[in-house]
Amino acid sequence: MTGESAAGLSGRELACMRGGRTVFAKLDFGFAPGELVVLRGPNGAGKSSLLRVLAGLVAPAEGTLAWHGADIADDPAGHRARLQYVGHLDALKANLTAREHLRFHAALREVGARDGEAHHIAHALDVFGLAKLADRPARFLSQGQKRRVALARLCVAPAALWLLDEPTNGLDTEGVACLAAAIADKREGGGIVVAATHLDFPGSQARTLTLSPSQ
């Protein structure tokens, strides 16, 4: 998959190594504003590794990763500020409520009262159907409800790029619908969403990037 325009997120000749093994190599792509890109492939094909490279958590072994044509290696802090990454783990504290988790995340992203922190948190809770559970400690939430709290962080702070690793894990049909609606809203606003998932989001028109295990 290649992109003709420099707009958005692009990779050229990307390669990733883990434990001395090549996970993927010579990977080219271009993800444009407003796109949903679904990563497909069997276990071990490198979907999670690619997301970590896109997030700047792992440096590519070879190749370049660019945002609107500018190499992200030249401004890694700026790249981190423009993205939200949700991995396999929900990373919730048992004694904190859903609202407190979102407030903490807002603080990490430097979203304060003057930035509409309370509005963003209320919106995030509403989008993921958590308003009635907002003040319940995480230890009393089901696995699917915890996943919703983790995903609700996406809506707390502005970000041009969402990177989602198996975001539907633990979600019921309603939870998947909530996530699909959030993704649709993000795309409408020109955001880019890259997700590793085995599901098709309701109503979405996604591009697919299929990875194959390296030999």
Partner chain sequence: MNAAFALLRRDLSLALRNVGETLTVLAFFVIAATLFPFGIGPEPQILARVATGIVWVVALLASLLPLERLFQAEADEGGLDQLLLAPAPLEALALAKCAALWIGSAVPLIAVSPIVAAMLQLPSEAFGTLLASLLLGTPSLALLGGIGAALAVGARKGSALLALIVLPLAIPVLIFAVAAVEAQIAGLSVRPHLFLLAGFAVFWLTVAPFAMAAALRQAAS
Contents of the next structure:
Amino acid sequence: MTGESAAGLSGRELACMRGGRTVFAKLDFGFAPGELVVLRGPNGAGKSSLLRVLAGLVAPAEGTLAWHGADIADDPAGHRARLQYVGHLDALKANLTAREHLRFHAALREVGARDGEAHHIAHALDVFGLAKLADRPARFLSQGQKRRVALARLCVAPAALWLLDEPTNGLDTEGVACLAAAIADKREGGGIVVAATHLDFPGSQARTLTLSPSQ
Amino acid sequence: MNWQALANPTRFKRLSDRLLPWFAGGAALCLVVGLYLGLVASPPDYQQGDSVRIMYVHVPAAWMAMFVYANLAIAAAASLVWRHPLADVAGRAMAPIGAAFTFLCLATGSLWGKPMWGTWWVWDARLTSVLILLFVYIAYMALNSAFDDDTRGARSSAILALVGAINLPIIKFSVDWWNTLHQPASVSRLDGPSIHASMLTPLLLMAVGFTLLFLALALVRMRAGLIERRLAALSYSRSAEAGVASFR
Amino acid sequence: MNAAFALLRRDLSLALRNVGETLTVLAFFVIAATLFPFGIGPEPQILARVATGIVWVVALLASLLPLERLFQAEADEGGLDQLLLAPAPLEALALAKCAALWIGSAVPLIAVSPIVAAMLQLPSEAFGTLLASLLLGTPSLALLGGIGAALAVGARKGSALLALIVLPLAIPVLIFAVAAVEAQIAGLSVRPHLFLLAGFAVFWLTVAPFAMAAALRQAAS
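Having gone through the form predicted on its own, I am curious about the other one (the form predicted together with its partner chain); can you provide its structure?
The next block holds the full complex; its first chain is the one shown before.
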């Protein structure tokens, strides 16, 4: 694994400590452009922690994380700009509509009217089958519909790296299919997708990174 | 394992083993001699009488209140810049000691105020500033212990300690100004400008004694804090070893 | 900067949709101030003497109320991660949250403060200075409150802890705001006090964004 090319996202000897406890250590990997990597492992194995380390939200206790060979610790802002993260929480405000959430997210990711913001939002709503629900406040949406809005954020701004924490939680079969299509699309464009999930995405050749706490 | 998390605390323990007896012994010696000189051997003040002897505790305590806060701010900066666990432990160890000195300063000031001003509490500029300093210490300790994760508590309270450090001069200035506005000054103060040599010696001895006492207490508390951390880490690692990963 | 303005706009439109929260803060402000005549008696001279202090102390306490949810709500919903991962500097985003807090809760409070001041018999010539002191002093409170709110994200004893953190640091603002109004009543120049209040606002404007960003970063890790 250590001999892999420096293209894409690579980690060397990564370790993560949470609350004085080592969650994982000596983790080596290289994710190439166009790859889907599925994180597996029982609860507490550190899937969410690894995603947060990959996002730069948590600094690794040891080791380095690199993008195309360049250490991301040297350019945290650049790393933030290239990734999109969907956590296990939906990050929705009860009083805002799906469209307002996506519009705010586009602004947050610095996608303006000149970059075709309206087109991106319409596309995102379309991909996740939200067109009819676009103007409904989030408090009137079901759990699965909220999850779709959270995931639709992925499509409103360009990103080379998607980090998804249990993205299929609460989604129905159709929702999973929407997500699978979005992921396939992203991979075709050379994006890297890392997802912690229990489901297999239909029609996807995924690599698996299994984290296991040994007793 | 992180070298910082283990190597330096070990060195710290060896160093503190060697220093602790000197600090503790020196503190005991200075405080005993200082208290004897201050409470027995020195002359009473011609105006304040024996009440002036409170000064030998009050004034060094006021110095310590500020000195410990300065140390706290340095530990806070070290904790934020180098993320060194020893700095986290130091901050947590020092804050209650500083708060105790601050409280001692306020309590002795109040005791002195009763015979001198005829009341337990006067909104004197210095006492008021020390009172606010006590509030900042309390806020620091409350924030430090408000999190399930000790590191988070240490980092959050370190930021507060630094914000407090840059704000304390402003508070001091504001309170001084507020005091001159509201009080027709010229109340006699506990620390007059003219101090006789027979008073200076016990005062300085007490100050050195308090400093050594602070260092000794801080060392003991830091060692206890480090042992606590080790214990927590051990109980974790017994329940679950670090994860291993396979990638295919 | 677009991201910060978008955040400001979003938080303001949320405040508009949850008017109830703002009204609760206003009701607290009015009710708490109304307690003082019961506590110290309704004699106009006594009330007039302490009116400025009451208005300011109660405004300070009222400004604590919305702080607990300022960043904690974002952390609970998951939105804090999105703010942390935005390409824009976190300092600017935190400042935008404070600006929305100030517009959403301090400005309505300033608007009703003349009513409270009149009930407390504040001399009419002092109203202008009271408003000026509130306009210049409350931004410091919002920024200081933002620091407290960011530090307390994820803490166990939320609101009481916030009061412990924020109130001691707010004392200088209180001192000079009240002094400005009293100078006006005494016929003295109010300018130095108001300049100092503006100075405090600038001071916190430079310190608070960095303190908030540092606190929020470590809250996420």
